[in-house]
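Read the single chain below, which is given as structure tokens and is the form predicted alone.
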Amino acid sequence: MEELKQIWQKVLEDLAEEVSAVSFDSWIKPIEAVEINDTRIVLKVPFAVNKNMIMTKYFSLIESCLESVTSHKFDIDVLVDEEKDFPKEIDHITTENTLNPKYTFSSFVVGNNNNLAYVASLAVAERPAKTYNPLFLYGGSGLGKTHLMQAIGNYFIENYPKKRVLYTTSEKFTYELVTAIREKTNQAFRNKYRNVDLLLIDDVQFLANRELAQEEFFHTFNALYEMDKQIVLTSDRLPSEIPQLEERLVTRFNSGLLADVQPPDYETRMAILKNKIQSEYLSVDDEIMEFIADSIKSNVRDLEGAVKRILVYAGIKRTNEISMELATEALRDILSSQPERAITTKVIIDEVEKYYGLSKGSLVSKKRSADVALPRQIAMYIAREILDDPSFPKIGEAFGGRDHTTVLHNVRKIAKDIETDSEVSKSVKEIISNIKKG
């Protein structure tokens, strides 16, 4: 026994110097040598699926190793250790699911704020793996992430259905590690996650500060991306923006594609309120949806819920007729919440201009001189504190294709300019609230 374990350690650096670090780590470590004779060598590994990684994909270079080491050649079996094997807990990971089965493409309204993210999200759900992995959807709440996210769950749901689909949150997925870890489960955490072929990870922001967490969810990563499982990842914004996201996680996110989704513009606004009112078979006037999509400019939720709200009041009035001032008094509290106009980096820029007497392009033109610079700095540092999507990128394309490096630098001045600059910070104050007055 001696001699078999000096022997596969031999094995295990030679491998060692043949494959990269994270797949040395995710599927050979694990390998067990267990029984040696003149012309047969069993291995034993603690799940399905290493065994199925090791013979799709290491299999002959286990071989060859092994031969260079021993100078014969070896039947090799390779085992998988029942007692750590969790094969009913697998067969349950669809059951686990929480999709919402109304999120469908053919529900999924289409317009210039979600465009990208939709044909990409289409894409990975007829073509798993081979287009996009991993596919990364950002943006602000409400805006239609998960809704493309769970269509991509139930696509699979309804055309592969003997692949197993798995939807979480970044919360619940940090909950049920730690549970594991004081129930000392690890191992059938572990087997549950890794075990699937569509893996979809709601909200991955809030890993943001989990050093456990982040751990695993690498090690996870590692090891569905290793066996071109599919991974749908959605959150508030850009991978790199995520505060105290460990830079190996956000190389991973990043190296997949990253797709945004913006605030609806009025035509997909009115398209939405069509969508939802024929859903809940209502007829209702096209002033008054003008009146709806002209008055509400912040998100899908938001549209969806004033819908529902009128008739929640339609209800209490016991009237069937949606009339404008049925509209008005039931929406009251809604509208007075809402900004009088959508803010945009060119509401933003033209206002700045306006503010300091610039001649009309002036932000955006190539010109630095002193009497521009700061107030482009300004109007870069108030897109990023205001914006609904106040990506790096996003603002430095919208000030005339500058780098997000020389916003992220310009945004850092202001703010402390702003401590100890009063008349600076006076100035930004001014403007945010001409901005919001419209």
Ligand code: ADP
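Numbering follows the first chain given and starts at 1. In this text, rigid core is short for the largest set of C-alphas that superpose within 1.5 Å between two forms. From a predicted model like this one, the values you see are computed outputs, not experimental measurements. What changes on going to the form predicted in complex with the named molecule:
Here E290 does not count as shifted, since its C-alpha moves by less than 2 Å between these two forms after the core is aligned. A117 shows a C-alpha shift below 2 Å between these two forms [criterion: core-superposed Cα displacement of 2 Å].
Relative to the superposed core, F108 undergoes a C-alpha shift smaller than 2 Å between these two forms.
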Contents of the next structure:
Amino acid sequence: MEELKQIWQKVLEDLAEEVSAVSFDSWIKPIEAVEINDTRIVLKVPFAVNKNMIMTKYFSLIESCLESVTSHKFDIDVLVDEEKDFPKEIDHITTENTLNPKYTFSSFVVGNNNNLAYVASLAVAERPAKTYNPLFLYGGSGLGKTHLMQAIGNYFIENYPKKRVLYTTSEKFTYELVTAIREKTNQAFRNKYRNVDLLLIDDVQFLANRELAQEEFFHTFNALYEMDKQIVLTSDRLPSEIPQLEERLVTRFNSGLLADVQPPDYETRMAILKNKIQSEYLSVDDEIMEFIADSIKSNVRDLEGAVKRILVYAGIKRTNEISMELATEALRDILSSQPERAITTKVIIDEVEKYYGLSKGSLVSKKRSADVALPRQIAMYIAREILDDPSFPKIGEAFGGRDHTTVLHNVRKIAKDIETDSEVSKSVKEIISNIKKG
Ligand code: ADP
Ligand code: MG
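Can you swap the form predicted alone for the form predicted in complex with the named molecule?
Expanding to the full complex; the earlier chain stays at the top.
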């Protein structure tokens, strides 16, 4: 038991680095680790809603942190504390109607970076199962995939009120499947997923390594496809790049249209900012918007975060006229963690590419050949070692939108290599010293 306590304490420390403070307090802290054996760990949470949140948002993160702490892959069970939980109904927060009504086509700003994804999504909404089936949207985090996918769902609800729409994430799908098997409600599960006109599955990269879920999803997919029902999927990468995804699923996913979303260029960032700021009835000078668009380049979620912070500051100061001074103050924390820092992931990547004589951009590219694979793993390891804020998801993002579990595995691999392979250990030392020299 002592051992379990210690393990869990370490996992919590890791998790605290990976999620925001608010999420940590609301969802992670209440988790109690109650049992462990060689293969399984049992976690307990106070309410069904906590479990729901964990299964949909934090499961794979917990899984990977646990694995990194213990160097061992556990099955994780999450129990709801019977004594504390409400009577049943809250246990049935279902995926139906969980579309965010704000995610519509009209609130989506179209730019060169997302044009194809937008046009394809609209086509699918207007002529379901007649154009691209499935539609597969892919790209880095915070670039509008969920928004577009839900825009299709919202379009259905508005224009075809009789059609059934089901939105879920691949994690939730997996979780429901496992529950259905345990509770012997497989048939209900199947009915639910096969009786829809539009199936939206978000973040299918999390089907990686989940054989059972892949098997079931394959049959769901075929059933819907044969009945001419529209399927839309999103992922942070191409189907062929999802590790351990069965070939037959890769083939299915590739058979429709693959449409990417890229980070927004300057013009699109400005357009998005204008749009968000107008919808908040704020008045902001162009000069200030340019300042924000110049400073925050990574993704749309961060741009939105910046606008939200400015709103909060404007609220505190009771004004809706935003001055440059207020904007700078509001964004100070975000900005100080962004540019001017001496060492960034980019610096590390550049240095590693230089060290190995690779062409610029090789490490963030999709290339997987041996000559880039090892340098990439080393670069990830170094990022984790020397950055100030080296969360796995952030590193993954910087390496062309790779999954946090991939980063975790690579970092661990290099950590082991360093012990056994003097070549690797020497290279890592030299690169770090090059980076520090500037
Ligand atoms: P992803 O699913 O790709 O990680 P989301 O769809 O969740 O990203 O987008 C993150 C946030 O940015 C959402 O609030 C979304 O509304 C907003 N967003 C993304 N792209 C756009 C866009 N082109 N126009 C307007 N808002 C956008
Ligand atoms: Mg998303």
